[in-house]
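Have a look below at one chain only, the form predicted alone, in structure tokens format.
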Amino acid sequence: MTMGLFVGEPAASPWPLADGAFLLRGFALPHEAALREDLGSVIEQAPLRHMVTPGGFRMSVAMSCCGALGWVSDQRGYRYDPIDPERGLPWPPMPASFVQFAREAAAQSGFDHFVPDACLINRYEPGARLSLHQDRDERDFSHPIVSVSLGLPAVFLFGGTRRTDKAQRVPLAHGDAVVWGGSARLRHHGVLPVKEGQHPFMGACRINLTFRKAG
């Protein structure tokens, strides 16, 4: 692993790990207190909850959003959708604590201009996984990603375009953050089991913020 990777070494500059993409070191250490506060207000109204893939399988990974639009999985497919299926509402509105850190983050990666839509909210207990998937669901794909890391530590799979590539071992720590767009935009990532631990502030979960121009 390059130095530049360590984790809970700060970066002075976005580090890259292809072309389009970077990894921000400790990016989100000074929003935590923001993005801490307004999470829980987000959940609250929006509890998290085990949505089903198409093919019927519960998710390892519990879910909630904010925003104008939410992401949604159930048997008829995923989509982003206004309404939160479970409450019948629409998804609590974006706190600006995240949509700035979230502009922040792209710019500093080198796409200004970004105003995200969605936020998901992904909490990641213990043996929880993601595996490698490519984010299509969106209308633009010249708007890039935006990916917070909160609480345990884990590690971020980036690959390429085709499910086969191989795929780097990114370790993210508490505040770490990923940005990919361009021509990294439709590349495969995921997330390796979260191992057991606990974390002073986030408990013994990962929270990861996904922001996305989804509309």
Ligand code: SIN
The other form holds:
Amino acid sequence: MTMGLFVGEPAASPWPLADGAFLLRGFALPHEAALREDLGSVIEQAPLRHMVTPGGFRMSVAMSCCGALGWVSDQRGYRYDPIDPERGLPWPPMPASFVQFAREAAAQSGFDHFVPDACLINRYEPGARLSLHQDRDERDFSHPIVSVSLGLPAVFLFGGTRRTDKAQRVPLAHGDAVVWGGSARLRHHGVLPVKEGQHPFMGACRINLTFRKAG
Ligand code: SIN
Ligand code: FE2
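For comparison with the form predicted alone, kindly provide the form predicted in complex with the named molecule.
What follows is the entire complex, opening with the chain shown before.
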């Protein structure tokens, strides 16, 4: 089975990964120029940084956020915070292009009226990875997670509700979106180490945006 048709080619309809989870190949391509431009101004205001896990490890992924709430990890734990601790200021507002994209991707997957209040920006340089985890710091799990990949390709791991459940390996390319909600909302997921490469628009990195209704 070829997952969602061909990597890097827009698919006509969402490809189910599980009940409530969909791969939307190329869904961000029509939004891509606006997303990139607005991303540039967000990370100019709130620079990407390597957060530290509660266990004291520096994350290989560099992060920033925009929207009313941002996700923060430090020695005290994980949480959503309206203030960027690095700058002591609110996170930059979520650009309209981001909100629009997230709403459309959610609606395409059967989740109508999605209004994200947090967007996490993850930058993976070659070698960076994200181990299997659940997104469970949000207040209400009835809202989906909308994720979009830009730049270098990566292998997304999409597992089950138990950490030990076998994970599917989903190759993601520039412009691909993944949406998971409903009974898939608490599935484990992660990203294998990103391989060396150059992307014509994004250079030697992969950027992932995840949209959440956190508060
Ligand atoms: C995340 O789980 O927050 C990011 C997933 C990804 O980079 O695709
Ligand atoms: Fe996640």
